[in-house]
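Next up: just one chain, as structure tokens, the form predicted alone.
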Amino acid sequence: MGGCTNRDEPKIMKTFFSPRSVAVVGASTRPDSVGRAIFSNLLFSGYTGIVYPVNPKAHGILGVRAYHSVWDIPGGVDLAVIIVPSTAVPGVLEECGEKGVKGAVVITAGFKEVGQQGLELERQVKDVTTKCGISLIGPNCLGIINTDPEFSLNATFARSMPRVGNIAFISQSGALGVAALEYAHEQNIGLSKFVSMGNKADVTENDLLTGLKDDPQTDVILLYLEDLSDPKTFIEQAKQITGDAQHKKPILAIKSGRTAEGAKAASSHTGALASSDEAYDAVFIESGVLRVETLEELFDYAQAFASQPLPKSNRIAIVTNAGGPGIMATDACIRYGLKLAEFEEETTDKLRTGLPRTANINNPVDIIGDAKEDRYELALRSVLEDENVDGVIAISTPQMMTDLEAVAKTIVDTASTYEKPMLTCFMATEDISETLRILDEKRVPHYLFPEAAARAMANMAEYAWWIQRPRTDVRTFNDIHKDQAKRVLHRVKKEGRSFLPEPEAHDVLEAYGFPVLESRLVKSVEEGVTAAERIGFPVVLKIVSPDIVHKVDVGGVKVNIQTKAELRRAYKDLLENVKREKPDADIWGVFVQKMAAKGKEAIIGMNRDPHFGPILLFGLGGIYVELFKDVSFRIAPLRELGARRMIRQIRGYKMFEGFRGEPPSDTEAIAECLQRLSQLVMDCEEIDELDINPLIVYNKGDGAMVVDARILIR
């Protein structure tokens, strides 16, 4: 159950978030009640327009007349917050329908989250919204808030009211939106919207951020998500909101479910290790959302965000008034890929003029336990008004002779100068209240420890770096021969298999471009010497069977032929060792392929997700792909920067950029099979799971070679 399609999204944030008049269906009488929980929310933080509690037992809720139903309610009624009965649910849509109401926030609970019998019930709300062309919200939510003061709503039945600000938060789970909540209320943190989606039966993330897109109360959003409800559509929509749109807005993301056990079995490489998780990491990296882990860190990097500029690149100054603290931070910034600025002889000239002798006048700047205001005021100034600087990280511990709030006035002061980032951390665990108020009200963040404060950092350098990225499209090849692949996959559904054996799989990626091996299928011995003859000695010798997808497991692989005796032998062992091991096996007869010259080992493959559609895979390939797993993932088709990103993005990167002294390898040639990859499996939506395992790449300009291939077709 999607979001509505043609769907007016301005209009939506209109009816959920500026109302003029609002109706409780099911507000009620008893305190502890949650009908009594949200008309008391509406009724007492401030709402400019009118409260209608709905409620057929009661005469008046907290002094307000009480309605036997919408019908009943004189005026008209833009927004209802429903809360009753899960059976009673649809019958009050349908009022609500013959009111006139535009919008509905559903916060009972009992529908497809309880089983079949439930989601029978929700698929019957969703019919009623649909005939009447209401725009539903939930069902099984907590409900919204918009903080704007000429609006004040409070539809939820969370304690407590945010202050006034430019974070939006939405969240799939009532419970953690709570949380949420109550954690912005204690650490001060100000929300421009709040939306608990709940079941999502009718409004999406995708309906909701496309409408945040241009809300000018809005700087930064947030999103807690348990599934997306159309993964290509949120692409999208949030690559537009982060590094398309005027108004540029960061996406901030905690994804439920990163270790849940059961990626689908497979019989790819591919398959075994594309597990939904990966596909949101790579749903995520494809639309510029930054991912994050708690809650507290959603927070951390969110005020960061929405107080402070981006930094033009990852350069960091780091000043502190203690030495192991500034350590810390700096391995922090490293780990998490900012780099230290380094600073140049005019920066150094004024900090070891301005500076005690005993101070490191280097990055990280240490001015000594003993600083005052005046020390930090030369030291930030100095680093801030270096080129090499893209922003500082400003750290303070208490000392005697500190005093922190005139530390905080001055690091204000200093910061609002200039155009670059400041982050603070104040290593204090007494009473500093005031210190963090004067903070505040200047919107300067402020973390307990240095690597909160460099990973906030180091996320917005990453984000800038999306903003400022090179545009690249989807490459599309001309030299293909998409006909020439369909008959092969056609005759092999046909015939009522799902598996190709190698010289199908070898066709296919031959008329998709891919740099394949010269080979011949061969029947005999003698066919395959003089196929080897033919080809050029070393050659490769592999069984071709339908009922055989591992070949090496059963035997099946000869390598490294140099001669025809070899050959005669190697034929006769495979055969053996096959018929020992798979007896039953339809042996169709042996692949005789070239020997591929040694190079780096590498893995593209790609899994068809019945949710994300084609999931394409690279990483170190060969026999221990599965043990490192260290591969990367993105959703097809793939844009050029995206199929480079894909082979940076791997730990065991460095291998392929030249590691101790070897020439770097053609990296440019992987992309390319990359973006053939996506361009085959988009193109032929009968490939369920593909593999090249290995792609032999070697040095930079003598490209990539296919050495092996598996196709499973559904």
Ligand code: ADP
Second form
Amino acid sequence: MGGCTNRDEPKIMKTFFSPRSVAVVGASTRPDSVGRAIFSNLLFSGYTGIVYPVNPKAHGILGVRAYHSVWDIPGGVDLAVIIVPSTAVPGVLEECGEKGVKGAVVITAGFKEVGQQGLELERQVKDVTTKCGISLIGPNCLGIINTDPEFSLNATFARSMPRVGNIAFISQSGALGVAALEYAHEQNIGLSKFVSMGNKADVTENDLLTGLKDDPQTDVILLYLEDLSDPKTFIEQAKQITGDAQHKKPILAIKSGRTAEGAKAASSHTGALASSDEAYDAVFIESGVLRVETLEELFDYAQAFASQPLPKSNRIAIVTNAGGPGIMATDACIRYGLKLAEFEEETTDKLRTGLPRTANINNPVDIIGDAKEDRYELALRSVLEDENVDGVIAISTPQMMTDLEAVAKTIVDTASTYEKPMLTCFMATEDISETLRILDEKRVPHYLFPEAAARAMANMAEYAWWIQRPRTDVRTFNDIHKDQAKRVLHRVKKEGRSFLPEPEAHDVLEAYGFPVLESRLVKSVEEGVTAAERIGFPVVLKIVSPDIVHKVDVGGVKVNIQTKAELRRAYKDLLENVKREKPDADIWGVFVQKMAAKGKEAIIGMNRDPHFGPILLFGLGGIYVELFKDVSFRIAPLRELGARRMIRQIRGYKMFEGFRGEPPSDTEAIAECLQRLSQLVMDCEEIDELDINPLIVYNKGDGAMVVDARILIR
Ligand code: ADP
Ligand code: MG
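Could you drop in the structure for the form predicted together with adenosine-5'-diphosphate? We only have the form predicted alone so far.
Complete assembly follows, chain above in first position.
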């Protein structure tokens, strides 16, 4: 990581973070008022520009001459911070526009968050800013901070100005922003920029990401989000920053509201499973953004990213002076996807020679409770020099003979001579502030518990993988017949239906090159016999009705029919079942389908979300799909790597890998189906939901087969 020189500062950065003068409209003399807090923060945080308090009633504020309106300010104004009552905001903005102000931060609340009237007011605000060419942060926000000493701008009403650092924090919630600022302060974590976005009437996370991409002060970006203003743009922007920019920066995000709030009442499995939270997961995975759950995690990881080099891969060495924490760290490493490095012989030789006989010279290296700094040095150097080690976690639990400060000094000195990440864990409950200061000063992250260090390291390794990932494209299949698919969809639409029974879905998928079974729609038992003879036994019979979505539920599927006689019986049975279970259903006939060979059942599908677009799903199929919810999601269009990753991502992936001596499955065939599905739903926007369940997957090289499909159009 590291900065870069930045000649063409993006407009948003210039407007909000490099103003030469700031007007505080609604600055106040009243103690405990927001108008006073913001003004005094600006005044006393060392801002290098000029601050103008604006208040029609005050003569001066905190000793500074006040102005009646923005108009009265003698010089130019770059940025306005607005704290006036909500109904006065549009007027103030209008004045700012006339004054030539380029940016406004509207702190005032009482807009869309309070209902219809507020929404209307917010619309007015938006209109004024568009008309006047003002960029606006807020309304209903806490303000912004730029710690860069060249500006030292604190336009918030938070109590503390963060230390200078290389972490930017963007928060959609003001309250959470305050909590984050205080936490960072208390933990000695430095920030570069802070933005409370409020209602995002104008400036959104996407604009801020654009700005922070090349910000030389920022190496890590933290987001607290409640929604995404424009998921597609977010993916593009974030992906640029995390993976493709010249100076890549990790983005860590909390998205609150993990519960399945948005799951709509859907008739497809995919529709039922694809809640909006899964869509966020998909967005983050696709853009290389690391999603975390808590503020604590957010800053734990941020500190590691902000101060340590990335590991090349995920092979970790642990050096500890106590067995228990070493084992806990080991378990945590494995749980979070890291590997314990296997040392080269040279390393174990060095450890054997240098450490007492009772020490454990294998990973995790236990240098024993009476270890002094010399043992730490020997062990750390040995493992850091090992080619098989990508990163190190050093653990120290205080014992009578441990000089913690000396140990900390040794660790920071050793760490600084290698280009490998070093995270530490000092498991002390008494005051070890001097020890921690040594670590902070040399920017070696420290954690209270080994799991936290392991998780931070795992996130670094994951991000390192993302940066090095093979870049693939969205594959375009040329063997497809788009018109054929469109013709079917068009006909369904014309007939005023939204549900495509299996034969129609079968035709659409066949047109897009999916592997489908030979099948025929028949109207009578005799037609059925002829069709079965043409297809070849064994066959399957399925009811075809625009009113029946789940065929098995009404006794509408008969599998493994071996003879003509069996077929006649099954045909009769099938119709009787459906008559009984669903007497009013309009029956088109019966689908005679080749019986597919046995294999592993998977599901693939799509649910079109109004906000995110087509969300693709993959999971274990069959009857347990909604019970275990072992599925993964991506937003279309899907790249080749995305398809492979979404298959590997499910918990049950082992099923396809060759479990207990079984041969591995044809996951490449699944990946191809997913990519064809992506192309289909990108081409045909009328498709609202689509399920292929099951997709039967065969052994590697033998492909996969669509056995059932349903499509819903809008
Ligand atoms: P539903 O509408 O109830 O989902 P399906 O067409 O998926 O009906 O059939 C139910 C089950 O029957 C499938 O999950 C699959 O296990 C089996 N099945 C259906 N068609 C075939 C086929 N052609 N070959 C083999 N098994 C099949
Ligand atoms: Mg099915």
